[in-house]
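This document opens with one chain alone, in structure tokens, the form predicted on its own.
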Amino acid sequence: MSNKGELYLIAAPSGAGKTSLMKALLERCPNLALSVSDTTRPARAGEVDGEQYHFVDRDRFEAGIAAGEYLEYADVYGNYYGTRRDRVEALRASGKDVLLEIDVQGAAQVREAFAGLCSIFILPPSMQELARRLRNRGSDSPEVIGRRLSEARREIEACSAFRWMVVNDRFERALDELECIVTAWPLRRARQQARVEKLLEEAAESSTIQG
């Protein structure tokens, strides 16, 4: 039986509360580790290299793309964002379950590479509430908020490709539902098949000995 960790992917429209939910989920699930992405955008005030992102220059990122080092990547508003394959595999090989925080474009790339991926989409309770949350953040202009809402519609249209959906209406309930998914996912039949086969081998050996 494989001791390699599970791979979880969470995506959501901007403003749906994904980052806060993921932070709380990581605190609840000690075996879950966040894979920190690379980006070519400049670090913002308070950000630390290696914590929020690994900040790399554009030439280095594009060299990584050419070398196939990225499990997924996307150009978002003129900056690259991507998940390095070696970091994800190192965490999984150590037995850690890995959590990816990426957009629907990157999620499609990861699903092609990992059949056993657990993908989760965080939905806002309504578009009106999503717009209210974006405005209340106070960090974006009306033009940017409008662009984010347009992007949210495109992302929600793509959410049918995800295995699970969680509505972030009440934070604690959404967090409980995420924890339930993370707890239940390793018990799926495909993951437990090796255990079933081992039990059947033992049963066959026992029958031979008794016979």
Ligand code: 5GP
The other form holds:
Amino acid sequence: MSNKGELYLIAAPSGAGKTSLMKALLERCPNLALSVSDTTRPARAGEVDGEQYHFVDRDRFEAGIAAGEYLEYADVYGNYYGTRRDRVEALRASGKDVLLEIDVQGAAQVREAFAGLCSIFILPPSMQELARRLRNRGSDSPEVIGRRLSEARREIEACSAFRWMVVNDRFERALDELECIVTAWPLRRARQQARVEKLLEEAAESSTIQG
Ligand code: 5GP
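Write the structure block of the form predicted in complex with the ligand for the protein whose form predicted on its own appears above.
Now the complete complex, all chains and molecules, led by this one.
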């Protein structure tokens, strides 16, 4: 039976509330660890290297791509973002379940590589609400907001490749739903097959002993 941790992937259009939901989910699920990505985008105010991201330069990132060090990577808004294979594997080998917070391009690459991937897409309740949340952040210009909204449409179009959908209408309910998915996923039959086989072996042994 594999003791390796599960791999969860959460994607969402910008403004759907993914970051707050994931932070709360990580607090609720102590065995779940976030994989911290590499990025070439500059750190924003308050971001700490190694916490939100590992901030690396383009040369370093491109050398990593050439060496096959990334499980997936993508160019998002002109910057590279990627998940290092060794970080994910070290966490899984220690028995941790790993959570990836990545975009839909990266999600397609991970799906190819991992049959047992649990992919979750977070939807906003409506496009009007998404636009309202993006404006309320106050951090982006109208031009950037417009770009994020057209990007959101492209991402929502890709969501049919995801296994689970959670609508972030009410935060607490969306969080409960995410927790349900993370709790139920290890119980899938494919994951329990080794346990079933062990029980059947035990049953065969005991019937031999009993004659
Ligand atoms: P931000 O710059 O706002 O932190 O993130 C921009 C986008 O990059 C988000 O959609 C986020 O999910 C995505 N992203 C962050 N890390 C990764 C990663 O390692 N791989 C991929 N493919 N996308 C990422």
